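In structure tokens, one chain follows: the form predicted on its own.
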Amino acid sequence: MLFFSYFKDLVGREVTVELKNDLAIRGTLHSVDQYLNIKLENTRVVDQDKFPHMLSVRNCFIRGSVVRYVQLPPDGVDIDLLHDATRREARGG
């Protein structure tokens, strides 16, 4: 549940995903759920010429399972709320 909890708190917010079949999406954070399945909107292809198929696509949903990374912006990542959540998760509370 804590990456749930800090994906949750990142809505609104620009990241980039990217798949295990090497596609990259840039795109505004609009939901997450607990299997972390991801529905972003205003979406843009990183490599458009090796995607040229995907450059229609405005709005997609991601499964979490083909999910390989999520690249955070840099203002995104509060280092003192992931050890605290980090801590607590540990301690089983």
Contents of the next structure:
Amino acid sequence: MLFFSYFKDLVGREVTVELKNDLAIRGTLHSVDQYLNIKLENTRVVDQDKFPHMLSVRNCFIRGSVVRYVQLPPDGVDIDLLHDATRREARGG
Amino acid sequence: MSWAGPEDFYLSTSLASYLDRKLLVLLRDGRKLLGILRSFDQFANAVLEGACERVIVGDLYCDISLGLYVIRGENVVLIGELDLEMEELPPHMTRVSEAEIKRTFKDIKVYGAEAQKVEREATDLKGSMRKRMEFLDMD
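Could you give the coordinates for the form predicted in complex with its partner chain, as opposed to the form predicted on its own above?
Let us now look at the entire complex, which starts with that chain.
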């Protein structure tokens, strides 16, 4: 639940999602759910020439199971808050 | 994919907003399916009506008609909403027939296998040359 809550706080920020098939998509985080499925808006594929079929895709739903990385803006992370939350989860779990 | 709880009302990652829209579905095996979403569930299983597979080989592409498809969610990578005001593909790409794309793909597959063999031989040659150089240095 920790990362679900964390991503909920990041809704509205620009992120780049890198998938396991090496496709990387930049977009605004629209929503996330308990499976860490992600919905992005205003998307642009990072290497557009390699993925021509994605040209007219502006919004997408990404299944959580295929995400490799979610790249965040450097100021998107409050490290101390994350540390505290992690310690709390570890104690509670 | 959760059904929206009361606190998540504006935060739903449900596919409901994509219903009855023409979508691009990317599958884990690299296939690209296009079609109209008629149904989905919490596993991202989906029903696509009027589905077709868009096969892209270089600058050529072909749409192969498939009909009504049920996709098992575990195979889904991404579901993208197509902006109808934009071109689906870059203008330099040409549409060809199914026979033509299968022929082109076969050529590339054969060429690809050849290219891999040549690359492997080059790496082996580099390795054996290196061993010879190391042997000369060792005195």
